[in-house]
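Just one chain is shown here, as structure tokens, and it is the form predicted on its own.
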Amino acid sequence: MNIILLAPPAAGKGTQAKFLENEYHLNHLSTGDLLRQVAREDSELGQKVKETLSNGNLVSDEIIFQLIDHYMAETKNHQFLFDGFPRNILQAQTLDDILSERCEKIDAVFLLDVTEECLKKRITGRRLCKNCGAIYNVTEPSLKPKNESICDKCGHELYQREDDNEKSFEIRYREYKKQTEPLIEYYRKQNKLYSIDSMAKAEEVFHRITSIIEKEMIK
């Protein structure tokens, strides 16, 4: 089984893809942490990749596909959640071409439906566990944090990614309406987009993709 999940920044692809990786033991493809790893590195790369996640410009498609090759040959499971990956047509066909080569292909692609507002307000007021990625936003009421600075699940320090920000927020979106929004009818004549309205909360979205699953992929 094989998934994409294909939304906006700040729409919730990282919850989603944490809740489907424990559900269905799916290997989690994230090409945002899979960036953010590179960029801590002491390399000319990791310097590369720092500066422009910094700017809120999008990093090469050559850089992209060596990190996941690099990703897919080394796990063994070949069962992946795709997540921030493909953003454009040409990734797309890729991406269906190296399925192909391994007699895979992508079962669904699901949709995470946000309006621009909402998602403003979610990564400008996004924070991050240091410790053990919990994911919190001080803008929202029930994702808010007791302490503003402090994780409540294991005390360790909360911080915000220097993307998360308006003006990195206003690029990163142009850039989704320009070169991602193009697949969602690339998928839609393949048969296999599915629209999940993410306003709602994390655990009704999930229950919404799951249903799908289990009613259109599991047999």
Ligand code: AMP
Contents of the next structure:
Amino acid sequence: MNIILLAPPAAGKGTQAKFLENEYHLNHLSTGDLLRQVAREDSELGQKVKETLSNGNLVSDEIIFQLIDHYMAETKNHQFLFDGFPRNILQAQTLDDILSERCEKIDAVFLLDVTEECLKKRITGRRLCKNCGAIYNVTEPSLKPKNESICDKCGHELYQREDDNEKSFEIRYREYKKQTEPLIEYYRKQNKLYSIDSMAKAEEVFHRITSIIEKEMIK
Ligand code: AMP
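If the one shown is the form predicted on its own, what is the structure of the form predicted in complex with this ligand?
Every component of the complex follows; first up is the chain already shown.
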């Protein structure tokens, strides 16, 4: 089973990806996470990626394909959960080619549907754990940590992503509308698209996704 999570910024891709990874033992491939690792490197590439991430633009396809190639070649488990990739039509076509070379395909694409107003609210409230990567949101009662700066799971410090501010959000959302939204039609035509109303609590959104997986994919 290969799944894509398609969503605008701060719709909850990362949260759902963690739930799904645990439930179905999929390989969680987040291009955003891979890029944040590159951005921490002390190199010319690291610096370039860091700047692109903090201003909210998309990273070049060339860099993305290198990261994907490397990650997929190293991974033995062939069941992937793609989070934040593909982000444009060329990336989607390239992913189809990569999978077909492995005699695999995309089975389902879940579109996390959230209004722009709600995304703006969520983006400024998101907090992440520096140590275990747990995701919280201080504006949502169900995702709020007990203490705003400490991780409930491991007790380490929480931080806010550099691109989680209103200015970067405007650019990220504009990029999403222009480059990523055309993928909705791309996957709808292939009968692979499932649109999930994702304004509800994270657990409810997860339940909606798993109901579809159990009904349509696990027979
Ligand atoms: P995310 O963690 O998915 O919100 O991604 C954070 C940032 O990483 C985005 O705003 C982009 O700058 C970059 N990024 C992540 N995935 C991709 C991709 N597939 N193509 C281009 N840029 C990406």
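Each form is matched to the other, and the largest set of C-alpha atoms that superpose within 1.5 Å is called the rigid core. Residue numbers count along the first chain shown, from 1. Owing to the predicted nature of the structure, the values given are computational and were not obtained by experimental measurement.
Participant: Aligned on the rigid core, do the two forms place the Cα of Arg188 2 Å or more apart, comparing between these two forms?
Facilitator: Moves: no, less than 2 Å.
Participant: Aligning on the core only, does the CA of Lys153 end up 2 angstroms or more away between these two forms?
Facilitator: Comparing forms between these two forms, the Lys153 CA shifts at least 2 Å.
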